[in-house]
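The chain that follows stands alone, in the form predicted alone, written as structure tokens.
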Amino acid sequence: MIVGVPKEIKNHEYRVGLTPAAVQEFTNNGHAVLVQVNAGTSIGFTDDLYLAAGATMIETPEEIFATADMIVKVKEPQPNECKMLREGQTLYTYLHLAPDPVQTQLLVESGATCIAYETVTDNRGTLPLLAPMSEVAGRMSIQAGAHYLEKANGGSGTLLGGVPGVAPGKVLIIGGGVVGLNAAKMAMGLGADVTILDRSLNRLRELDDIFEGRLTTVFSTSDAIDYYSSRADLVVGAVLVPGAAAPKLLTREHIKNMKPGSVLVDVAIDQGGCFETSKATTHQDPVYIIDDVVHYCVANMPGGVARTSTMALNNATLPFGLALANKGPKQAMLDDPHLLNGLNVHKGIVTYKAVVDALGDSLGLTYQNAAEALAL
């Protein structure tokens, strides 16, 4: 198989779909791997280390995406990647197509076979794929939230941690998945006083046994919602529906009632985002303030730790990509039905239902169960 690697071209976006590592374990099953000139040179995997690795390195993305079988990416493809790709053709990456009609519209038309990091599952019930930039972005929140708490940059002048003699800021975090228990890690290590809301009481309980009792666990309800928001420094989006767009749990007049100063991390925003007053914005232009509340909304927040973003990821999606190329994508996901879960687009036919549930009216989509379409 020919693998493609194009530059990553989102704002401020310098991870790479293949690390140098991951490249050589392609060629090393015979595969011939396209890398695009500088794409890693930034996180310091020069082109050099690709050559090295067996790539050959490609001047444009327009020669990658007409020559290559896959495609391997991290974000979603932009408008010109999508026109770019063809039927036949796979792309393997992040795509999060329910809250992104566009997206979804233009994959549907190019024919390929879209397979998303985001929906690939596990014997546990788990998204492997996730994960690893859940645990990155679970981790920045606090440390943004605790930059933007800062005067200087919109925030109420709060120190997470306090000060002998000064009660610590208080963290809010709605959500106990990978995304939450990464963020009370660190809120956690910082001083911080923090609460989590979760609907699942076997994961309260998890949780208060790994933090042995020292953060606050309560059910999620409105109205704890409603407690819990008015009275924190800081509040990170947590929650994750696989595939579906984020449900909206902080609204406007919670948000009104929040201090002055306090600052909000939406982890979910790539889903559409769990805030009602979330947009998404960028690396350049991270932060904006509404009701004196400062939101903290960056699409792809583990960009900003490229490289060790990169290197996670890569240790997660490299097995699944290697059965895609050894295999073919048709028999390995039908061989694998966690890799099948990936699959949302494939010869123009929607395979992922919450995709469908979400765009289906405003696109005329139809769903098709993700075995059905490939046996066509």
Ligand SMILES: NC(=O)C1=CN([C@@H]2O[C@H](COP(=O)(O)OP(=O)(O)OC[C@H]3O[C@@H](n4cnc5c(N)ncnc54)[C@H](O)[C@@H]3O)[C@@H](O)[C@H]2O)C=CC1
The other form holds:
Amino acid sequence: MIVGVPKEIKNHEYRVGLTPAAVQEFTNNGHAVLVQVNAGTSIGFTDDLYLAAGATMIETPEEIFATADMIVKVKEPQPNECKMLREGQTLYTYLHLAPDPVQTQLLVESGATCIAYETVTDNRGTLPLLAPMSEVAGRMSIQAGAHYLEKANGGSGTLLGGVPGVAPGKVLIIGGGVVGLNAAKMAMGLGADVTILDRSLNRLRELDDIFEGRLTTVFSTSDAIDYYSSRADLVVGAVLVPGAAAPKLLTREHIKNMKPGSVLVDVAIDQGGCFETSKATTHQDPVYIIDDVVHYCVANMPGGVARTSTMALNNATLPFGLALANKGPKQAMLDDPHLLNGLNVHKGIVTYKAVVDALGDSLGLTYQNAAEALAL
Ligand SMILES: NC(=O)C1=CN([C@@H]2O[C@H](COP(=O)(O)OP(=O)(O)OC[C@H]3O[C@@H](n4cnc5c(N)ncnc54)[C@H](O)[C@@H]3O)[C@@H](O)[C@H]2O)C=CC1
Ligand SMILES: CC(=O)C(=O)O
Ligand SMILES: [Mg+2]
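What would you give as the form predicted together with the ligand, now that the form predicted alone is on the page?
To see the whole picture, the full complex is given below, headed by that same chain.
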């Protein structure tokens, strides 16, 4: 098949869908790969490296979208990219549709087969194509939080690790999955006082074991959020209900009761955010302040460390990408229920239940099971 890799166009998004090493795997399997000129140059993946891996370099995204059977990207397609997709073409990338009616409508209209990295599953019940970026974003959340706690950056002037004789800063992490675990590792490494909330008791047990009791685990209730957020210097939003819009767990009232100069990092913003006052921001303009609380809500945090993130993402996406190319998308999904779980839209039908639950009424969508839709 012909695989196309356009340059990412979201604000300060320097990741790229395929590394040169991944391109080599596709060409070794007999596929043609079209890569947009300069798609990876800024992170050291030069056009020469792609050429050496067997890619053909293409000047414009229009030509790539017009020619490729499968488009491999990182971020959700922007409106002008959605309009270039067509029936019979496969899109393999992050989508995050539940909080995004505009993109959902455009993908439905395109007729394309749209596979969302973030809803592909595995045998362990986790999300293997989301996990690497959650590892990155979880680690970055503490770096970002520490930065904005500095006085000159709008924060209270608190050092997360404290110093001998001065207590460390308090970090509250809401959601103890992959983002939460990685945020905790970084915060503990800095010497902060860390509390994690989760709805899963089993997950809280695992976290207690991993950190040998050195952090506080608390079952997530609104009462617990009330208590711990009012004392926190930094709150990281890290909940996920797969494919669905994030629940708004930290309300405007909670935020009013927080200490002035405290910082919120809403990593869950790509699913709409889990704080009532969150709205998506960019790497160029990452923060805003409401009720004296700094809000950091960058929806593509891993784009900030694009070289590490591109390699981490490709490690996870490559096996499924090769299956899609080698078997053809339909057979690859029918053979692998975990990949089939990634299918969100096919021939104008939304095949992911949580997306229809979030947007079905407003967009007039009806749900159809992914395997049935593929048979059409
Ligand atoms: N902004 C960005 O650049 C990035 C955002 N993300 C997002 O971060 C979010 C978290 O992702 P992961 O950690 O990989 O998910 P995960 O599935 O590993 O963990 C989510 C955790 O939230 C918990 N949870 C669900 N409802 C809860 C509630 N009401 N209260 C407390 N905990 C609750 C679950 O039990 C689970 O442990 C997702 O929305 C993901 O898309 C991930 C990477 C980059
Ligand atoms: C997961 C996601 O949205 C990102 O890595 O940008
Ligand atoms: Mg206040």
